[in-house]
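Here you get one chain, nothing else, as structure tokens; it is the form predicted on its own.
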Amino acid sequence: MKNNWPIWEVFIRSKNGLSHKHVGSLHAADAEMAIENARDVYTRRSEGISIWVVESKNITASSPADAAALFEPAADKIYRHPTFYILPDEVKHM
């Protein structure tokens, strides 16, 4: 029965993109069905070259309320933000 099917998160990599982008969610009985449904629902105009599906229950996310505690400690480590380096002209798009 469809009401008991798990929710799957869908990620698509477009033809001109390098990373997968979250495009939505859907219900499916298993991963194979989720990929087929994702293809039908989210790539109707052949805009994708790769589909990832992940059962929603397997995703762990941080809370936006915890952003300060989670990301602020990185601000005091300047070596993680190498904006003070001078790049040679031969190095482009970095």
Partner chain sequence: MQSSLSPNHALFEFALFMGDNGLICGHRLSEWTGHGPALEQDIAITNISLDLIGQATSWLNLAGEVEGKGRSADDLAYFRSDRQYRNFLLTEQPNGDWAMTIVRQFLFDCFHFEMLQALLNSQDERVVAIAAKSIKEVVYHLRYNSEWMIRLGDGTVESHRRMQRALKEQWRFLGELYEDQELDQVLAESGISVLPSSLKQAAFSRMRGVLKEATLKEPAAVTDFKGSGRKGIHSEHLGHLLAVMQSVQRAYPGQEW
Contents of the next structure:
Amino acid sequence: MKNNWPIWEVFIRSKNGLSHKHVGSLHAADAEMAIENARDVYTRRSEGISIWVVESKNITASSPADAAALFEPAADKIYRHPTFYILPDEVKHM
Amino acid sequence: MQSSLSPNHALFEFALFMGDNGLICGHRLSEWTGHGPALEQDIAITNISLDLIGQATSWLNLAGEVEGKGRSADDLAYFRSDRQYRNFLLTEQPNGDWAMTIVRQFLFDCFHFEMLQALLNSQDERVVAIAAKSIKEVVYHLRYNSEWMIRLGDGTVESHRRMQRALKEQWRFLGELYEDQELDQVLAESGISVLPSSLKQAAFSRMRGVLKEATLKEPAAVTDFKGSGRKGIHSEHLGHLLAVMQSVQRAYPGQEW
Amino acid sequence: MPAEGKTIENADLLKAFQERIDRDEKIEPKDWMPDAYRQTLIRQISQHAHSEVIGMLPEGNWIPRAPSLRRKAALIAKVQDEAGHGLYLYSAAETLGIDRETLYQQLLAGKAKYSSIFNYPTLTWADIGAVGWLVDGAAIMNQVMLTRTSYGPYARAMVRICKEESFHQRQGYEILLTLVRGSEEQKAMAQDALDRWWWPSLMMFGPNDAESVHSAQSMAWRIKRKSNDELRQQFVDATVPQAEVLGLQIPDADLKWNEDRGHYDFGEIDWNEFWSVVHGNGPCNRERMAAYQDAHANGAWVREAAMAYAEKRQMRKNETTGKIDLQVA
Ligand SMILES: [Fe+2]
Ligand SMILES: [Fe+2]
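May I ask for the structure of the form predicted in complex with the partner chain now, the form predicted on its own having been displayed?
Below is the whole assembly, all chains and molecules, this chain first.
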């Protein structure tokens, strides 16, 4: 169908200092329209000060089937976390 | 020419004029709610409608305040007849198809933007305040409608045809936008507003830029078209619009809603 | 052998899937899911999306006649939110591998449903109050539950929707509050609206649990987390005291507080009416579908032109940058 607008993913920065966060998606014919649609659809209640849009087909996602190989190896590397190291009580705030 | 209009009365009339344009445009755009060409555009056009109704409320409140008879924005919106409405004929034209609406709004935006820009320098602080708030919104309206002008003008054969038709249909209402009234002289002299004719060049040059990009032909100027919304001589459409808009208030006057 | 192997794998997958659900894990778009789960979600989410969009029509009916500028703006913003809700929900459905256009076509072909409540007419301004109070109120009961639904995108859409809904019901209730404090005519208008909208609102929760076809499986999959009757009871319990504040009579002679149950008892719903409206014979079914159809058909040339322009512009950009677009479709 010729008149179907592609899907875009919308990312919004809610205020300076925070990163852009995925908020949802919408349809638009081109990037400019996607930005404007995102403004009208996702920031009507002052939810944002900056918008990113990416056409959905341009996003590459990891596969759930790879989750074990990708993410589980990190689980036992507990020495990366501060709580792994025991310090005497006298040393506060480190 | 010595005018019989006091600056105060001129300001009252001017606030009505600005308010009525916003209200009637906002009302027309709200008629798209639930009927837009895509959900995203339904939401977008409704946002513009809300901006304009908000601006209209501010202007009509100012009109009531200047008049000093205790009339609220609602009183002015709901209890004046079409002969007392001051909006341009352009703004009351029916929505038609998406092309008709976009062209109407774009032609109005070009005027609206220049006018608000000028009003930022008004001697009246209340006018400056409303203009300052409105202009941010209108910059967006202008951008939105310009993009649609271009998109549809330079889209398909069908969209181009519809846009050219809409342009021809609405162009005849354009004269009124930049025509100076007696009231404008008073407003300009007292520094409240400017002569509409002084906005024409900038507005037309913007319009022509967009038309060119949209591959649309500028229709021939219509100079002998009669009718003046600002004087309360409207098209037949406004009476129907108001009959609907005011129906509840008129049927049960004096109630809270 | 392969066929058998596949069956075993499916059984394992099904078991693992159900275990994830039972652990209250969310299911995300690319995760494996049983086809029936996917189809159930598509059906339910799209039905919900259609309801939001069709629901704009009865309320939109009063936007031009809203009796003050404040009410006009509030109603426009409210109905606009509903368009957004439709959009969020269509997007959630699209993560399941079906596009919005197909969903539209299903509705236009009469293969998909929407909430029957929107087949009733809005006759007076008080109806706008009653719709906001009762119809949005009933919808909120359902939607709050759905913020915890097992499918991630659906749950996230619901969180966003619930945030926006909070003003809808208050907006409606405030309209009625103003009317009941007004003239006799206004009070009568409010009562009349309640009389007409009460029963259809109770019907919004769907058939009784015993009659409900999809309920058990949906509960097992945690798509739904409360039954139709539970939600309906919750709605009645919440709404009766609100009607008392308004000083309006709920049109149900059997309605009374049951001390033992700790709930209100209420009368039997007219299920004949319910089914006849579901089957297309409500007062406005045809009008709603016609309006939806018109909007879609009248917008076709606009959507097509926007696409054509976007492609043209992309091509021009590529010409000037010397980039070759490999996606010649
Ligand atoms: Fe909603
Ligand atoms: Fe709602």
